[in-house]
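First comes one chain, alone, set out as structure tokens in the form predicted alone.
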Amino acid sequence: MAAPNYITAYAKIRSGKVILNGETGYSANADEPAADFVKAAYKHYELNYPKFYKMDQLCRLAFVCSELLLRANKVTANYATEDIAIIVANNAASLEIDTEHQSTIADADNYFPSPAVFVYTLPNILIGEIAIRNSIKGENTFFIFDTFDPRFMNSYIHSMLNTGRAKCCIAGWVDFYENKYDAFLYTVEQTNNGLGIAHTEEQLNNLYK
């Protein structure tokens, strides 16, 4: 019988909130422009990291939620980097950039992609500004969904864990497009440590929404 996971922290930003393991910290007027939101976000939890401001802005709701749910659990110092993996949705895939990058090159007569935007134009991007800044060095793979699938997620990080992969898991949903942004990462680990909530489909259900 397979080990039984835990999902030991969480964090959400949306809709002007940003919610970790239940409490909701940070808010402001849902209709803010969600670039702004993510900023002001960052600067309110004093997270200082430079290269925030060079990020597209997938990457950085993603590094804000992923710092704030590290805060709440520090597993990169209960575990071995590369027995941490990361394992990332979304809808969009990284067309807000990719959006951007091409009007860089639409125009034959004014041409002028940008290296710095260029670089974004895949969303496994965001695994690796978060990998980085951890040092994170274990198994990471980002996929492609209508919505969040959580009956995908759990099967795919029982598997990881269960079969030695990884022994703790950084998961969950980060999409930005056209002024809209949805992010919820979690931990998943086999102890029964933080909130100590089964890894299931319902309860990931139950999270997320």
Second form
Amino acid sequence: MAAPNYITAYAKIRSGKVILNGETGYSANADEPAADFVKAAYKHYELNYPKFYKMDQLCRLAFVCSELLLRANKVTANYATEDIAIIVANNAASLEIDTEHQSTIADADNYFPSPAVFVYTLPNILIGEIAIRNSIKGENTFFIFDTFDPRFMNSYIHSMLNTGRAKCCIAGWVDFYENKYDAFLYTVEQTNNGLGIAHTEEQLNNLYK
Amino acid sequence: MNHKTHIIADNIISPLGFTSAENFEQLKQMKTGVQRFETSALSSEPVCTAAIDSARLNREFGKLNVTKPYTRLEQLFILSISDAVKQNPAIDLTSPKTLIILSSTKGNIDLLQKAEADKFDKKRLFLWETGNVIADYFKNSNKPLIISNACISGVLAIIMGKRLLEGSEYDTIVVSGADILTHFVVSGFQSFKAVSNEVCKPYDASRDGISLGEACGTMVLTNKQQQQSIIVTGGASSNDANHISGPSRSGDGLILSIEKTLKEANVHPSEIDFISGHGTATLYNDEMEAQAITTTKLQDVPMNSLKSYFGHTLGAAGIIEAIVGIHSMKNNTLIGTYNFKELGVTLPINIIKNTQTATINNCLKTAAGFGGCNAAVLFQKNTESN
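With the form predicted alone in hand, show me what the form predicted together with the partner chain looks like.
The next block holds the full complex; its first chain is the one shown before.
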């Protein structure tokens, strides 16, 4: 019989709102430009991480969401660094910054590709940023789906925990493209160290909505 | 768990050939696919890359009698999967128990260029749509799983295949990885000053950067009983948690991946007969690997890098290099590392210089990439019938 596993905390950033464990936190007008809103949220929560300003928009969104999640549930205090997995998916991969890199090479007379831009043209860099910030060394995988896929995420993360490949998972969805943004990150553990919501496809669906 | 993960078919499309056998024959003779191009659409300066001959690609794709337009990347996926699938009549792509896993770092990124953008719907830029296009072509009803995790994508895709076959949902998984050469990628690595002016020299004292390439590799996995085969016995990924574009100095991330892989496979370091390394030929990557290989007590195991044959093929690399490893196991032949002359890392790892014969029961494949990610996967000869 497979262990039940629990969603122990979650954070969402969407439509000008930060939501932490179901409670609305910092908010602004839903039509505030995405980049401005993420930066304002970073300042509001005094996250104080100078590297934030070097990051592309996708990583900034992931960073703010992961900081708030891990403030609410400091899993790094409870698990060995190699036992925490980070499993994230999105729709647009890194197309936001890809478009920027392409604009730097499109014109031979105005040619200025930059390593500081190019390094972000991979979606899994956001996992790297979360890993660096929190010294997390476990499993990491970035998936691409057209929409958040609670069925796959639920079944894969159950299998990760039940086979011992990880003891805790930071999982979710972080997407940023053409001024649209959507972040939903959550922690899954084998024991109830927080919200104690059963880790099921239905619950993931409800929490993501 | 009783069932094992068997590899029952494979294909490589690269500048060295359009089948695994054709590629392996060229590798045995140590012929490289990396060439110097004085002029190309990829770069304003001369550049050494491993480019697939477009005329041959058109010819091979033409044989499929396809009427709809497909991008270069999609053509590679379709040709590679088609060749792998026809090798074994038991593979049924239309079965609901068959899943396709795709691995690619940049997908159809060439469609960002003005000249290409008009030929296809904008949706085609998205990797999930690449999945839809490939699944539709093969009439597979499952939504493909797409992995885009820098240069470990291919190894991760194989690991995912093994993990999903431990469950009961699927009995066959087609793992295919591809990336193409684009101005986008070449200019980016050039801006990093990471590209060598010559054919790259993995682990060598005079190595000075990567060569880029394009390829597609496909591996078909099943949990159905087989007579004799190569099986996937373990695999793991990890993160350095150190730097987004440079590897850890100590190799501690890669060490974790290797240790977890050996533990899962229940294999001791002394039982590993061959390591298919990452070997990009940058100063830091190759040194990091030497540290990790030594710390995990694998420093005496014969090891190669295929980057000086295929170039760095990003999302395809882990899969095509693993397939060559599998053919090495089947043919008792270790491929020499082209362009390797003198060891240039600070620890004495055992780099294979010339192609040689050897019995290989356990082959370890490793990979590392931007974002601090690392992965390892282990292949084993299966002599029992199960």
